[in-house]
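The chain below stands alone and is given in structure tokens; this is the form predicted on its own.
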Amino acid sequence: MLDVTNMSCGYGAVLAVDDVTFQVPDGQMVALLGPNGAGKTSTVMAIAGHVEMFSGSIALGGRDLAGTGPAGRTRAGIGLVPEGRRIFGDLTVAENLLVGSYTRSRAEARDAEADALALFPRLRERYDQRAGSLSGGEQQMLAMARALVSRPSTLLVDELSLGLMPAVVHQCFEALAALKERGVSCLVVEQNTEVALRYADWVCVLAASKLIHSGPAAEVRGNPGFVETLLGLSVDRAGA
């Protein structure tokens, strides 16, 4: 289980989170909703190690990740797909996996290898293709796998959907959702809030660096408002 606490994380003097708390229990799926800005990209790199943590904690089966610096971390087992991607396009598909192993032994890896490719069958097809030359989706693909290799027990997920076709992204959620039988926690940021409440079990929302609200899936699943409350709302009118 990854247990966040009071946590509050920034860039030099800037508060980018305000005093977080929220757990990702194992082999279930939160998904960390939220208005452009609201401080969803920060929360997810400090967890990963790559924003400054001001204050609070991060825990990991128990283990405190305080002075845990990124590849600690993953050895410690969280596994990170960034906005973006940022694949190696210079890189052949094999070559991308290989470097996402690299906290493993060599017998792992290649376990953790094929895993990953039977989870997207599509990169076995192109596994010696420089990732550069691959398809939105299938570079997205990619950076999952990547991710997947160092053999997480927490994955943590930054707009999954942005730019890819319905298809994609259905496949991708699916990958997820398999991860999660496996008992693997996933946090997903996501800007499509409709594929994130069909798949998750639990919501959090942030709004101006604060979590304004933290709740099961099905409470707000199917709601056609829940979405343009959402994006109107502010700090003071959710604790109003």
Given for the second form:
Amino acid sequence: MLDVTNMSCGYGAVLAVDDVTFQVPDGQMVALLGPNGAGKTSTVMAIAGHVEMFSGSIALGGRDLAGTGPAGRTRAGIGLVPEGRRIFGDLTVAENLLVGSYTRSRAEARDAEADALALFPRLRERYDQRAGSLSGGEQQMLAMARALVSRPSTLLVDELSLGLMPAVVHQCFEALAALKERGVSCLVVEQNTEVALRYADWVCVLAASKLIHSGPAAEVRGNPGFVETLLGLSVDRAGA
Amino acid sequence: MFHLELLTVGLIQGAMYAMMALGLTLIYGLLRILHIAHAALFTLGAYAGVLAANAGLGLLPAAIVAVAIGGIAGPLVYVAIYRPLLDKPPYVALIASIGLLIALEDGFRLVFGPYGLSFDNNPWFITGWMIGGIYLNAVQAAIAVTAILSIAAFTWFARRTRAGVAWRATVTDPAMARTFGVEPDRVRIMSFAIASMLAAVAGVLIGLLNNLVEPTMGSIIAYKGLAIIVLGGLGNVPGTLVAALLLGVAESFGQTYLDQVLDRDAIAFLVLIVVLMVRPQGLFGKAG
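Now the other one: the form predicted in complex with the partner chain, given that the block above is the form predicted on its own.
Expanding to the full complex; the earlier chain stays at the top.
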């Protein structure tokens, strides 16, 4: 279980996320929605240890992650699929997976790689190709596989669907659903509300650095306009 | 036959440049620092080699001593000079690097004297063979063999070992590599060690080739190294190797045919200027 409690984070003097609290329970998928600049990516990067936390706490499986660097968090069970994928374009698929499993022993890495390739068979076909030469969808799969080979308990996926064809987006979400079955929990940041609601168990909405909604996905499923409605409400409230 | 000889001599000179420039481009690719003081490690290697050899070691053990000293000194330079400046703009490190080169050159002058040292016994200098009608002495042969072996070893390291792959990942995206447990500082120390070992062995070989080790022997090479890595497309390893060989050959032909007009070093910088006018991104750099 990932516990984010009263967390504020940002860059230097700039507050990007203000006093946010939510959980990602084991084996569940939580969708983090909201407009551009709301603080979704900052939240993910703070959990991964890349953005400075000003106050509050982030804990994984009851263990406080304060003072743990990005590599320590990967060891602790956080798997990061960052915005823009950020695969190592000059390395082959195999080499990207090798770096992904750097925190694990060779034997563990081999098993984890076999599992990841079973989930994304396309990557097996591309195994010795330069990652930079893959299609957008394949690169996204590689970014997910690279995170998976570190054997995370919680996967952070930022903007999975960005720039991908709908069929590929579904393939990637199906993979996340399969991982959920194996007990891997997942925090997904999505612009594509409709897809996120179809797969998520719980929905959080960020706007202007604040958490403005947190509730079961079932309540709002089939109503992908609810985020806009919420935003409209929050704007009204701010104006009142 | 004459041209073949010029080509051979040029390629050997180019191979020596390649050993120097490979280290420079590795460090540039990783830290975006133009490591001018690399040339001081070249000179340090040459002094270590000549002192060890004159102390009675054979040439090969002396070269190994020089490489070991380079492998220790390079990381020390990183830790003492560059690491504290990593958060500063790149020109700060560049100025520090130029300062370090000058300081070390004067240090060599103070400690070992201004006139340079020669090898008491340099059998490689006087041993030679006619190969296909071209005369090569053993030092030239050693430069060619060492360059090929060291570049092959480096390629093997970068492609086939976990540490090498991690190093390449760090060059591409340091923050992501760190996320997956690759410690960037360790990668940097390793890069300085590898680069400085290459510089040290190149220094020993040039000391043997000229049978002279002097405090300023690195100066010209420092700037030629920069010319080469710019020609090769900054941070581009294969491009750097090709640019080094091209420069060696251009110098060797230019020295013969433009002798009345320009000296060897002027030719090198003329090549640099002409190439950069035509291709500002370098011969093998990506445009834009």
